[in-house]
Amino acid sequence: MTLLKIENLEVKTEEKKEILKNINMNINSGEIIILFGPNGSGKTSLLKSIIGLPNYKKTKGRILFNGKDITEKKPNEIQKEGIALAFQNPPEIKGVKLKEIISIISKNSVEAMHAVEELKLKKFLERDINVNFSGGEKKRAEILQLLLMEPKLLLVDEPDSGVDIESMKLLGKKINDYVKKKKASAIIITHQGEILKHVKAKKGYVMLDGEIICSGNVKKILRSIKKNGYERCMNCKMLIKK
């Protein structure tokens, strides 16, 4: 069953700069999708456009979620539909303890504490969110909050960026377990593909200059990128345009 369908999506910034062009994507229930691309290729912009952030203006196309058109919905409305975003660089929130945000967003206190234990965050419960956290600790706290909202679609921006090996394993396992248990789906952005050692994904997309250039077997795409960089992808883009 198709959970998310993006059709011919084009997006501009508030300054009317085009950042996404003719984006088409299908994600099925229970599927983990990997989104590759160099810095500035539009990966994060795509996730922020899906979640409906106001400075990303959709000028063409539409986004369907569970068969419902969410193209013009606001972020809080989209979140209620079942989509949630984990940011690449979660902000520090002084004055709000991790345990306090958990109590607000969690629907099941027993499951919440189990997730805290699994992500090894118990000692951080009395601390302000992300204040003086390491990169891995911030990502684990961000994924914890994401999963406690119980979304049907996880949008995860570079969970393997700036984290230690142990944190990456914990994040990958928790995402896998959640997707399997809840029959949810996920879009995960990665540069180097390290998270693929820890999540079960079959399909990947490559973005360049705000466009999706290709899609296919995620392991084959990663091998090609590691061997040739994104140069071959750029050549494919030029051939497509011809």
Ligand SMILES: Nc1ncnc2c1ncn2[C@@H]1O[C@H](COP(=O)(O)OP(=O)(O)OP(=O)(O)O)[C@@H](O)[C@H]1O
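Could you output the structure for the form predicted in complex with this ligand, given that the previous block was the form predicted alone?
Here you get just the chain by itself.
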């Protein structure tokens, strides 16, 4: 069953700069898909557009979630529909404690505390969110919040960048277990594909210059990128023809 359907999406920034075009995507319930692409190709912009951030103006196309049109909805409305985003670079908010956000988003405080301990974030509860957190600590705090929101679709932006091997294993396992248990879906962005050791994903997409240029078996795509870089993607056989 299709959970998320993106049709012919075009996105521009406030300054009218086009950052996404001709985006078509289909994600089924229970499916994890992987998004590849060089720096600046538009991966993060795609996730931010799905979650409805106001800087990303949808000038064409639409996004359907569970058959419902969410193209014009606000982030908090989209979150309530069951989509949650773990940021690549979350902002630091002075004076707002991690604990406060956890208590706002979590439905069950016992389970929340359990997750906090599992992700080794107990020490950080009293700290201002992301302020002076290390790179890895930010990632753990993002995944914690992501899971506590209990979404049907997880948008995970580079969970494996700058994270030590042990933490990566932990984060990967938490995401995979959650998806399995809740029959949820996920879009995960990765560069090196490290996270693939810990999550079950079959399908991959490659983005280039704001477009999805190919999709296919995730392992094949990763192997090809690692071997030939993204240049080859341009002429690759899997290239999606319009």
